[in-house]
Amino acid sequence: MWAFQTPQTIQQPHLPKPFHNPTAISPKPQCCLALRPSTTTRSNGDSNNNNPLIQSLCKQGNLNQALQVLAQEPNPTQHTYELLILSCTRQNSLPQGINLHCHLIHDGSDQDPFLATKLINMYSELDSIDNARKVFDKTRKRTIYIWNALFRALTLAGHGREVLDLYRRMNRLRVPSDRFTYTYVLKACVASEEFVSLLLNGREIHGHILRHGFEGHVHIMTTLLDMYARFGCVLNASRVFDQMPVKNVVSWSAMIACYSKNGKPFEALELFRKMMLENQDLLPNSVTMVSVLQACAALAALEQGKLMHGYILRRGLDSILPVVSALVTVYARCGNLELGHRVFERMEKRDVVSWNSLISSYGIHGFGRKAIQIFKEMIDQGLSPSPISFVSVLGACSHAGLVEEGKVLFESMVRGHKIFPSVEHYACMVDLLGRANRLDEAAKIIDDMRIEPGPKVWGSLLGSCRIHCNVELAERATSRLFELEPTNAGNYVLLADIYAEAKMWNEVKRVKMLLEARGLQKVPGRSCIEIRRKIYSFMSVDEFNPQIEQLHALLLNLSMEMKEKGYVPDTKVVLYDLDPEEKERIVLGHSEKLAVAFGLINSKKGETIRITKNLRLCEDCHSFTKFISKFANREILVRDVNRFHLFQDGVCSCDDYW
């Protein structure tokens, strides 16, 4: 199963003639330095021992001189070789590493399992995975440390499938795993993009861990938890966490991150609260706080975010870049863009992630030109934009309708920054053109793509078709999406929405039958609101809130009064051919309206109402909230899945472009 290409020969000019060694790692012997053992042999202990000198030179960073002395040392010790290997790694010198390896082969030291392990680690650090494999292949006596070293190297290089194949081979040879083995093979499961098959492997490894009694090792179980989290298997991750006999701060942080990154911010904040109450000896670290801030941002929980900011300041975590970048994001996503920018301005050091946070923040608020300005400031200050920088600034252009500006930025990726567009960038461009009703151009971009469009690109096109009711292109997009994402109910619902707006009721019925036949359900709308540091959640069918009857009554009264002021319910989102009154009753029960009513009842007069919605704000809720903001004289901030909407005096900040 092992068939690797030999690495390119690395020429070293002006070097002494090397020794000849047919087993050397490189096919041409001239790649090796002249590290010939001295012809002078030691007799009666009179000859000098050069090992201490070589070791001293390595510690001083004089690798070239150390290698020259090595050529005169007939008996290098294991420790000498170890320090030489480490020096090659530290000086990032692959040519010297290869030639040192030649010397080990020449005197047989390459068969020392300890040194073979060090060589594999060296090649891994020097991004020479082929040579790491060759060391493994040529080592006759393979200890578990050698297996682990190759597992680690391959995992870091993204060769997860190969690690798992080797792991099976190791098990067939009855080599017992240790705690490092399980850590590396679990990480290998998420080291490549073959998520479906590698998740099954991860579950198999979970079984191995339990059968061999490693469930008490906190590091292994935390890695297992993290593996399930990365696959989105929140329930599995939660079970692993609950069954852990011992938990450390890394375990708690991993589970909080699992909830935060998989759409469960409520659970993330609740688990953080539990961690603080039950484990006073465990202090949250920067990783913990980033995940907690992400949960606050997801819920637009401004007061919770301020509490976390205070804790971060008390713990002295405000100097850690990822934490401060997360603070910028949390304030912006809670609607306080000014405070987020103030945090950014106070940063002593900024990396590209910090700039991306600010660019994205202005983008989701609809300030596209400001986002472009910040993007240019970042470049002017000497930072190279990352691929995420372009996703952020292109997204900002999309929200603001800056089509020409977005096209210029997209074209500058390769020409100006040597960044080749990924699926995410193409999806941004399709969204930018589609929202502006330039659907033919959006479709042409997809046709001209040099990579497979994938569900993100087709999903962007479908979303634009929903806005502009383009049935033909919607059918084309969904024909691909149904193949790529057969279990994503949202694609079916969007197509049904488009058919409903086009009054194609037979087609609506057909799509709904497809949903039922495949056992899929529409993702229910959910809206959240923070009142006095407590977060409340509402769904369209919510029978558990003690104020639900009061909320419905308030909404009905408001609706009747606003109709007199010109409000006309928009019921096209109802996918049933019902009478107008029944449709009005359905849209009046949408979760964002319930959240608005709850905010009006329970917040102080003049206080801004902040709401988050897990789906796109529907046209009727958008119109309704504009009327409410003027009728009740309240500022209402709603963040849907796409962007922010600030409703004031009957006007929305998006200018009805969302």
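Numbering follows the first chain given and starts at 1. So that the term is clear: the rigid core is the largest set of C-alpha atoms that superpose within 1.5 Å between two forms. Everything quoted here is computed from the prediction, not taken from an experiment. Compared with the form predicted together with the DNA:
- Core-aligned CA deviation for Pro524 between the two forms: less than 2 Å.
- After superposition on the rigid core, displacement of the C-alpha of Ser354 between the two forms stays below 2 Å.
- Superposition on the rigid core between the two forms places the CA atom of Leu615 less than 2 Å from its counterpart.
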Contents of the next structure:
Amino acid sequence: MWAFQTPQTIQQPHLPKPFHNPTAISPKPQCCLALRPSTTTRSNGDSNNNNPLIQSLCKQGNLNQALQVLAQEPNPTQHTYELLILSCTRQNSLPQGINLHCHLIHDGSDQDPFLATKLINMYSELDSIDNARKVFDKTRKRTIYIWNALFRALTLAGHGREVLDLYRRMNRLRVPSDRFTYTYVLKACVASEEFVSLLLNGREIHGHILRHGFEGHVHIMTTLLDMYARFGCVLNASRVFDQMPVKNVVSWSAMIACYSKNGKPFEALELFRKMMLENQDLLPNSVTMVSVLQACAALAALEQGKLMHGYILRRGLDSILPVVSALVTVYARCGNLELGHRVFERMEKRDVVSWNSLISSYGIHGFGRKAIQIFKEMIDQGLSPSPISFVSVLGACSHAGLVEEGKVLFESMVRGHKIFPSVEHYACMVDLLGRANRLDEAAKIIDDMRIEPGPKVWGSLLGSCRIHCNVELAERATSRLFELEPTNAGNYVLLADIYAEAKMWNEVKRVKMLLEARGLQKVPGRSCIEIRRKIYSFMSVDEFNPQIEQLHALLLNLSMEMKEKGYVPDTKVVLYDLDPEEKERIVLGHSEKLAVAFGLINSKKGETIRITKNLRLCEDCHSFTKFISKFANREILVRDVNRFHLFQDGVCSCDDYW
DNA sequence: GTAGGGTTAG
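Alternative state: the form predicted together with the DNA, after the form predicted alone:
Then the entire complex follows, led off by the chain already shown.
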């Protein structure tokens, strides 16, 4: 079977300080300073000399009694200690683990490299990274296992930078890395809570791997590929993938995930097809399918998604929770919320992720109250919300403008669920308040943050400034954003948009020059539509589309007729100081309108037109589509980068709040 | 001499 879920770590309350707390060492007080001479050869793993009583107590899970027996055992063997350490880990008991550690210190067994490794692993599992570090620091004879164990522990705890410092120290001491070392240090590069990138360290380790002849090692190369993927270096990742002499399902899945996660869903589906065609002996597993489903969701490829659903059923992967959660998301993100909900209802078992999928599904469709209701239902069923549950439900509040409800939920995080808000939660709150034109409150949230506000937080504020045209705050946000992510063209464009709306044309010019000087390009708007299982993509400047003339003509006609009925083009998104007609012509050519026109021509009456857009819908496209839905009597469903808009009979499901 | 590693859901 598959082990998908990492065990939930329980936050320990206030814990006794290890080593110097007499209550934790009750059987043998003051032991810590009185070390016996080295005893590492003493037990020699002679399991015959094991204490059978302790063994059976450990098996029963009776740790307390096992520790009491240990206090009377004159000569605990290595194996006895190993069982006890494992038992503490399984019972998730840090105080008992510390108690046990003191026993080991007392008879010098903490210097046994095997047991020291086990202790580090134990502390890592028990979320006590300080103690893991202490074990490492106090061990005099450090095997590669001990180094690796600490690397792993620190990486899991998010201390990537520290791992890399230690790795450098290890190299200076001329301790040779083994195949495990490389996977841990590569993972460390992406396991950093700082905002600085450790990509350079990763590249350096790539060099070490090649120099030491590990380029044929499938585990290491897959980790390397994944590291590049997580930094968004798709080209580097694919180069590693192509050069791998041996590839297995995991390597293929990692590469497919790389494309899915980095905005290349077409490539992800293409690689999946290649995997199926060229490698009959490789069977995609549940992990592969999850990434493939994500690609379908990104493309809103409903028919593709259904095909994958069929394959998943045939392969019997439909009982695996992550797969089903991804299916719920696929259907919802393809615009079919009901189908997603039906998949959810048929699940025999659900975990918090399945619930989160459903909550965010309702959220992106604008059903904020329903999302809150599902969130509460989940808690009623005895599940604890995860940090992502809050991201989902706060996001849902934000889309629906449920400010007070969102504030209450945010308050309940720490008080009710002991979850400390991360940058993502703060970003949700800034978005929630900012969208509702409570920008000062949003800014105050940022000022009061206990952690460093990252680009997500400032980006949320900037987005809200764009909606409500607040130049001053936008300047504050971008001054930070240009430092934090200097190459994100979107931030420059948003600032220029705001200046343009304020008619500060000189400032618009300045930002545009800044953008050019840094060699950045605005991400072009792109809209897609799926007609009879084929996906058509539109951009506003697109001379290659054979139907483009026809689409432009249709749009011009529609616009003239709708203007008579009250449609007023909104041209404030145009960043050039042009005359009004020219501006109108530009917004009429927006990709989303082209897709709408294409949908009107190529689909039957009564069919919903489904469109996806890679950016936020502009004001004019929004009001244009509202008019069209009434004028042409068609239902139009548009997914923009944040949420869904269902246009029916002249109104939008977002209530013009997006 | 023992032990430990890569891809995934929101």
